[in-house]
Amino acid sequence: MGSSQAEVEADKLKVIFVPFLSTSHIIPIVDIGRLFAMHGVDVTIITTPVAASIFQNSIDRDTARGHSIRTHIIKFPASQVGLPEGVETFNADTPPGMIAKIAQGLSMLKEEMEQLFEDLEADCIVTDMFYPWTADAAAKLGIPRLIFLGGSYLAHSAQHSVKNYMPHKEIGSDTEKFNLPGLPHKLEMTLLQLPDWLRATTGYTYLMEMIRDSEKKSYGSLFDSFNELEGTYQEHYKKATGTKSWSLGPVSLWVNQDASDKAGRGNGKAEEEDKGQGWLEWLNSKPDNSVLYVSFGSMSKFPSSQLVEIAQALEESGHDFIWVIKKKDESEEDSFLEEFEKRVKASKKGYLIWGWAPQLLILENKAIGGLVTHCGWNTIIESVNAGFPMATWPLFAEQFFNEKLVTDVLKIGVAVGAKEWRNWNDFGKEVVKKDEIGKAIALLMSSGEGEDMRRRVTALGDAAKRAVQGGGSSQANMLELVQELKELKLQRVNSNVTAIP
C-alpha cells in the first residue's frame, strides 16, 4: 500500500533560511533556498517585510511551478528602536545614525526566531554569517545550522592567512606591498587595502571572530561558488579552518531561468519599474560586444568629485556605455550629471539607469563587452556566467581581494587601480582619475589582453553553465548535501523514537 500524502509530507526535509537585512545578502541565500526547494526540500524563508518585499515575487513564482516554498514575515520593531515605519534594511542610503538602531532592531527579533526555529520543526537552518547566535539555537534543538558565506573562497581564505600570520605587521609603510602566506598563489597587498577590522582591532573584529566561532559549531558553510571558478581556494579552506563546505553555485544561473525571475531578481518592483525598457531599445541598437556596463552594487557611493572623473573618463573612452547610478538626494549638487546625460543621450554613446538595474538581462543582451565593477561577489559570479571581462574597482569589505581572484588567479580582469580600502556608508578620500579608468577601459575594450581575457572568462562562463546541470560539480554538491541533511534527520527521529520508555 502506498504511503498518504500526509506521511509523504511529514517525512520532508524541512529547512528554514534566515537572511540578513541587505539586498546583496538577500539575493544569494534566497536564491539557494529555492535551489532547495527546487531539490524538494521544503523551505521557509524567515524575514521582516521590507526585506520579503525585494524577492517575494520569485517565491510566488516558485509556488506556481509547484516548489514547497514560503516566506514567513516577522515585523521589525522600528518604533521601538525609534526608527520611521518601513527603515529596516542595510543600504548606501542608509543614514550612519539609523545603522545601530537597525541592528538592535535585528538583535531584538532573535527570541521569536527561535521560538519559530521550533514551532516549524525545523531540520536544520540556513542563516547568514551575521546571526552567529543561531549556531547555539540549533545546537539546542539538535539539529545542523549551514552557515552562508558571502564573497569568495579567496576571501575568506585571504582572511584566514592576514589572522593567523600577521604579515601587514613586518612592513613599514601603508603601501608597502606585502604577500599573503600560506594560500595556492602569491597574493600581494598593501595595508591600505586591508579592511580596517584587520589592520587593528575595531568592535567589528570581535564580530568575524564570533562569526568564526559560529562557524565552528557549524555543520558546514556554503557558498555560492563552482569548482572551475575556485576549486582550489575550496579545498585550502577546507584544509585552512578544518570545516565541510559546499559549493552551490552559480545559484544566480541555476535558479532563475526565466525572464520574470531575471528581471526581478533584487527588486520585487522592478517589472513595474520598467515598462519602457528604454535600455533594451539602446542597447539592441549597439554591435555585439560593443558596450561597457558599469555599475557599484547597491551598498556603494561616490563624491561628487569621483563621479566627474567617472563621467569624463566614459565620455572620453569612444566606448558606448551603461552606467547604473545612484538616484541622488534632494540636497545633492550634482547638476553636471544631468548635463552630462543629455550630451551622451544626444550622441547615443551613453544610458543612465537611476537607481536599480536589472542586471541579469542587461548582461545576457550580445551588446556587453565587458563591466567596470566594485568586486562584489554577487556581480562578479553573474559576469563570469555571462562570459564577460572586469575592470575591477574594489571599494569595502571582501571586494579588495575578490579583486585578486579576478586579476591574478583567473586573469580575466584589470585593475583600476583603487588603493584604499573604506567603510561601505564612507566616501573614502581616494579618488581615481579619468586616465587611470581610461588606461583599464582601453584595455578591457581592446583586442589584445582583452580578448585573451575574453577567451578566458567566456571559457568559466561556459564550466559555469555545466556545473548546475546533471553530473555538474554543483549539482552533485546540492544532492549530496541534501541527502546528508535526510541522514542527519532520519538518526534522529530514530534517537528520538528509541529513547521514548
Given for the second form:
Amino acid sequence: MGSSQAEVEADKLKVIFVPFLSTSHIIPIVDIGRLFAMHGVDVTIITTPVAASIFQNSIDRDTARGHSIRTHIIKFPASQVGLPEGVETFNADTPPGMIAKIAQGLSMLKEEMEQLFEDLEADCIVTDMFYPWTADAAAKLGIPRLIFLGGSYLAHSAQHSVKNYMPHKEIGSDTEKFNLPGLPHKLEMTLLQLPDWLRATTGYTYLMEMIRDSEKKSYGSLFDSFNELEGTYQEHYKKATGTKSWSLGPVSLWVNQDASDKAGRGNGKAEEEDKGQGWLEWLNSKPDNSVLYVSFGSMSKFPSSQLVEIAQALEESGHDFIWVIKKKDESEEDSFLEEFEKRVKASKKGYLIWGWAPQLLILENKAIGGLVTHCGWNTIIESVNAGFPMATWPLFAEQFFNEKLVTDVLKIGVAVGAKEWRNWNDFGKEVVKKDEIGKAIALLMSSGEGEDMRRRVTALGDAAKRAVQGGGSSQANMLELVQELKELKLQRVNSNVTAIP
Ligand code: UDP
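Having seen the form predicted on its own, can you show the form predicted in complex with uridine-5'-diphosphate (UDP)?
First the chain shown before, then all remaining chains and molecules of the complex.
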C-alpha cells in the first residue's frame, strides 16, 4: 500500500531552532538542532551574525555529512540601540552598560523572526526559554513550540518548590538553612544562596513568570539531561508542573563525536589553533587522573582578591592544574598573575589558558583527575560524561541548585563552600578563601572519598554513553519525539486538506 500525499509530506519535518544570544545557551540548543538533523529532520537555526560565528563550523561539517541543516542569519540592530557593531551576545566580556541594550536589540527582532517561522514553513519551533513570546507565535501558526530549558531538572524543580512553598520566608537569618519542600530528597539551602529574584520580587521575577506561562502553553520542554542522571527529578518536574518533557542528553556527547566538532565548539576556532597552544603536550606529559581542570564557564570573571586565593590554593595543593582565566579587561595588567604564571610554567605544575579553552578536548584527556567548577549545567554534564568528580563552586543563575544534585544527590562532588549567589555580571561580595578551596581539592583528589566519587561518576559516565546509543533512554526519547512531531504534522496537513471547501 503506498503512502498518501499527506503522509509523505509529514515525513519531511521542518523544525526551526532559535538560540538565546549567550554562549552557554547557544551551545546546547545548537547541539539539539544538530541532533534533530541527524535524525532526518530539516533544521534551520535562526540567529544573528556573532552568535552564528560561534557554531557555523559545526553546521558546515554536518552539511558535508549530508544532514539537512543550515543557519538563517538576521542582522542584529546594533546601531538602532546605540551599540557598536559586533556587540550582540551575553558573555564574560560583555560590558555591563551594554546588557540592557543587547536585550532591547533582541526584542526588536521579534517580528522578523515571527515572519520567518511562517515563510520557512516550520512544522515546529524549538526556542530558548528566554523567548516566551514564541509560544503565542507558534499557536497562531497552529504548530507546536518546544521550549529549551537550560539547567538540570533538579534546578527547575527547586525553583518550583521555592516559588510554591516560599520556605525562605520562615527563617530567622540569611544564613539559616531551610529545606526545599516537596522534592524527592532533603535538600538544604540558605537565603543567600537563592537567586535574588526568588528571594524578593524583581523585574527578573516577572520575566521568569512569563517564561513559566509560556512553558505551560508550549507543547513540551527539552532538557540536556538523561534518565540515569536525574530521572527522579524529571518525573517530579513533570508531575509538579503538569508539563511534558524529553531528556535528550548528553547532547554534546551525541553530536560532537569527531575531534573537529569538539575543538571548535563554543568559539568557532579550528582544532589546529587550539592544538597550537601547547596544552595538549603539557597534559600528555602528566600521569593519568592527576590534573585538576579549573574553569568557571563562559560568563563569569573574578576580582583580583579572588584570583589570588585561587592561585594560592592551587599552588599549595601540590596537584598539577589547568586553570582557565578570563581577563578582567584586556588593558588591565595583573602582575600577581603574571608572576604566578611564570612560576608554575617553570615548575611545570600548572598551565594557564587565557580566555577560551577547548573544554571538550581537555576533558577527554586521561591526565585530568577532577574539576573545580562553577556548576554551569553544560560543564556538569560534560564532567559526568568524562567521568570526573567535581569541587563545586556555584556563582549565579541556577548553579546553587545544580550543586545540590552533584554533592547531595549523586555524591560525585564536594562543595568548596560558596555562601552567596551573585549576578553573572557582578563580582558579588564573597571571596572564598584559599583554605576552603584547598580542603575541597584535597578531598576531591584523595584516595578515600575522592575515589568513591570517581567510582560513582565513572558509572554515570558509562550510563551517559549508553543513553545516546541504540536502545538507550535518550535515543528512545529522541525517536519518540520525532515520531510524535510527525504525527502532529500529519494531523495538521490532514485537517488543512479537509478544511478546503
Ligand atoms: N566552555 C569552553 N571553554 C571555556 C569556557 C566554557 O568550551 O573556556 C564551554 C563549556 O564546555 C560549556 C560551556 O562553554 O559547554 C559553558 O557552559 P556552562 O553551562 O558550564 O557555564 P556558563 O557559561 O553558562 O556559566
